[in-house]
Amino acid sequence: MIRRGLRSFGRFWWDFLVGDTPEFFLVTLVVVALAFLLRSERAWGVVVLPVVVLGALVLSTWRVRQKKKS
């Protein structure tokens, strides 16, 4: 009973966090890690974090457009 509940709980979180696009989850982890690493270097953080997020969004949009063309 408890094992089934834990398994269901784990599946819920997997679907919630990863869902259909695991790359968004990975990008989120990378952005959080970069923010943590750059916490004392605010100037670099202000430049690097938006560039990483923008790059991920552009790459994701490009991949979806490529899938729709085929």
Contents of the next structure:
Amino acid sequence: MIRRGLRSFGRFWWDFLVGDTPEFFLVTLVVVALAFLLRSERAWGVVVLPVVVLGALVLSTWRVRQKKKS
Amino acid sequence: MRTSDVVLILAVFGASLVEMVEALTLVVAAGATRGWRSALEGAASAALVLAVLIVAVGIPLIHYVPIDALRVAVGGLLLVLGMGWLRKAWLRSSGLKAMHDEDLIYEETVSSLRLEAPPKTSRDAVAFAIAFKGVFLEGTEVALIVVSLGASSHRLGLAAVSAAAAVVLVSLVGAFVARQLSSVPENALKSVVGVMLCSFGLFWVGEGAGLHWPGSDLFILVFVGVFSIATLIAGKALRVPVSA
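Return one more block: the form predicted together with the partner chain, after the form predicted alone shown previously.
Following is the full complex, with the preceding chain placed first.
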């Protein structure tokens, strides 16, 4: 019963964080890493972090668009 | 009131509104076909369980986890969640994904509930289960948003009150019109919440990592602006042209 509970708990978080858009999970890890790397380069951080998030969103939705088109 | 408080209220209130409208559809379907008493008991029980979860998880997070680590973790969580919401909203507004249809979901739920044996007593397990499941599943995401936004800014009370206000509003309107709320502009709300979650997520990841944004809290508004403009452009740019 404990194992089943743990499995359901793990599955919930897997679906929640990764689910059918694993690219967002990976991009979030990249954003976190970049935030630490650029913490002393504020001007770069201010530009790079939102661009990475927007880029991921555009690519992810663009992929769906291309699939629908073909 | 700080800028981050205003954005927090809007994000939590908007997210709760969207999720509770979806939950209300299932509660009304269960109530109308199987009896209101069990449906309302199911919905109230789920809301109570979620409230206990928020308190049980949120308070220890605030007291025992170092604030910077909490902000990076919560920011990451909000980013994943926010990008998911924005992606869906972009796909729906550009016609690449069907709009969420509350009327259709209501009809399907009612049809499947009518196939079940009619309730024998005033307490009906099926109505209770459908309403509980509807509120609990839709509410889990809200609980996560409340805990993460509330804990990272040490405003758990404010986040919980914002969510509760949305629940009360949806319940009152639902009770008043006695049906599901299909006319709520769900996709527009989803876009707004997605913008808020991405903005907050990015802000907290940066703050937690030690990258201090210019203007502090006010910089959240810059992110809100950037993601809003991108959302407006995406709806048009992603649209697939209909061939003649």
